[in-house]
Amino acid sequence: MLDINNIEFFGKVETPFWFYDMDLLRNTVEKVASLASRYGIDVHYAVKANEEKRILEYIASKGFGADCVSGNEVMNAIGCGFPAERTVFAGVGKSDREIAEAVRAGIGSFNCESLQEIYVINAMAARLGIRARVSVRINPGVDAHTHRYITTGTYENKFGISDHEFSDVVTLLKRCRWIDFTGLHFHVGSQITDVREVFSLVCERVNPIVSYFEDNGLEVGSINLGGGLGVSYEDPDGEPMADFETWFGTVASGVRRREGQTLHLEPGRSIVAQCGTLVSRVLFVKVGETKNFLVLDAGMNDLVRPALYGAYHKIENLSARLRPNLPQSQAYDVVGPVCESSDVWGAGRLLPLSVRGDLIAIRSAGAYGQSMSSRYNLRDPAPAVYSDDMHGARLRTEYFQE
């Protein structure tokens, strides 16, 4: 829960901002660390959930690598700490510029997800005199049980490479004299909750396919299962955390290693999402026949989730703490000031009576939330203000004055 201090000084800040809880990414982060070590498991951050820099520069002081998945995402890791040969470049579309600077950069591994990416980074590294290291992403055939959008690992999917194309992935390995084949990637979804369940399949999948590889003489060096762990939208206050123990401990005791394999994980969400809040106010509110609204000062353009997948946020008023005496449950439809009909926040959600003034905290927005906004309608990006950094905040102003 947000400290009734914060809300105090939250009330001189000019809104919508983001709002960073510091102290509890470095307990998640920490968490992660020391199951890390306990289970012989190499993490990567995964970058595109939350590319702040304070917070990636802290995440890599702790000894993560990084998981990127565009050229800019490797250069800006590499310039926050993230060591060059811990940084792998994932990603079904990566230009030749891109492959050419993190050839040069000297990165862990490309995780390739075609057959012809692996012949253009070939011929790229032999024009260069580089070599390059490349993993090979597979598409295991698993169901992850989540959104559509997000679900990467089945058969027919954009992502990796799927079982029909083994036998031309290790022709194409063997012939190929400027890249060193390092390992094997898989990723199969997003948001998992069913984390036993689904990652247990993913393990009975991957280790005949890691066995499948070496059999046919290629040496799997790193085994990458990607990340994909799921946080509580709906309760931040009461699970904080995600369930990495049972991740981490699935996931050590499902897959097969030899002596000398490496086991990677990638979180990325399970990392930031509870530690972000985005804070907007109430320019309005409306009252139709059969509806309430109120109207925010932020939009879709600050945090696309909502409005991209239907993604559920919980949504409270802070200002209704410091007035506790009033109705507490009134139904409201919670919108922005996008132009677009999509612009909501959340249909009917119950909160405390709401008026013009009020502190709308949107929870869990720490992952794919300031990385995926934009200036659509030409709105001011949302800064951020950190809970151990809060005197730059940009504080409100009078518009108008008596």
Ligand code: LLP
Contents of the next structure:
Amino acid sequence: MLDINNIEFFGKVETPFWFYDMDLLRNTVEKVASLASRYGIDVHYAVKANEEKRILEYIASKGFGADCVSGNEVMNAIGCGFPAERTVFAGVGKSDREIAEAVRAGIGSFNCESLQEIYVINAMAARLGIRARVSVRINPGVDAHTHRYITTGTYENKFGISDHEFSDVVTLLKRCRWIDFTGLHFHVGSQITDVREVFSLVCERVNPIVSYFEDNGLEVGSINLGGGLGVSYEDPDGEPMADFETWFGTVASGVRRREGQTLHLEPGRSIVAQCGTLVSRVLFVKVGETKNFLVLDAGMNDLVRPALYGAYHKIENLSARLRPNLPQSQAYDVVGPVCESSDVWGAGRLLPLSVRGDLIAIRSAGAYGQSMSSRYNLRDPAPAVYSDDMHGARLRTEYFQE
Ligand code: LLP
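Taking the form predicted alone as the starting point, write out the structure of the form predicted together with this ligand.
All chains and molecules follow, beginning with the one already shown.
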């Protein structure tokens, strides 16, 4: 929760910056760890959601594995303390260099997304003289009811291997001398809010597919259902924790596990989204022909989700909290400084009367915020400030006394 002490301190810090509430991160990780042990589920944190060293090191220290989608993510995760054998590597386009590095590192599994990839990994493992562990990522043809850019499990999507190739996969895997087949992987999408409904459907697809592989002579040791649990972007203070109970419970009861089979999940967003806030300042208040604009110093290069997906993030004027009871009655188009018309934080947002210099919080920004940021317009990367040691922050320089 952003309290008044934060706000007074934020006033001295150069904006924009990412603020991470480490107490919330710790509570969330502990909750996930306790559910994981209750339900016997192995958790791999999806590092793409937030790859800040300090965050990775903390999550690794709690015994989680890592889910990666590039060679650099694999090496970075291992460097931050995730054990190689609990690191998995998905993605439809792994390069030869990435495959070789991950084989040498001895990762827990390549989640393979095509027949050709299995073939190439086998050949590279043979050349390196190191056996590679491989899972097969399946496209289950399940609609996750989420934004079309983050749906991954329908037949329209590039991810996973679909039914018509199962028998070829079985034949190929039996022929690959340098591959140890470990299990099956599924990931149907992200920001899933119909948790019970979507994951029950996923489980109904998973069970017969697992049986198919086992009936055809391949032992499916691990069943990985990916990530995807949604968070509340509308009410980050009311719902700081995602509904992990429903997710873990649905998956644990829905997947038929035989003796010795392990079950895995790969949460990213649900672990880190709510602990992160992008803190910005109002540069200018501009009266337009038909609307008023609040121009912030944070832009789509910092957090691209609104521009890319039309995503909603709650916006709050923190400075106005220090002014007596202003109603949220001004409609503003809150925009960034980047030279793109899609650089809009929110159109027609109701906020208290806002003035130049006000601190603005863009909430639920811990996942796919800093990790997706760019230097577009040659803007400086916004630094991270952690609640544990706020005094490490870059303090503000006053250029003009007004
Ligand atoms: N496992 C795999 C194989 C994935 O591709 C992903 C995310 C995850 C796990 C973690 O999913 P999560 O628990 O975070 O939903 N940039 C988008 C989200 C892209 C998700 C990509 N894959 C956004 O900002 O909404």
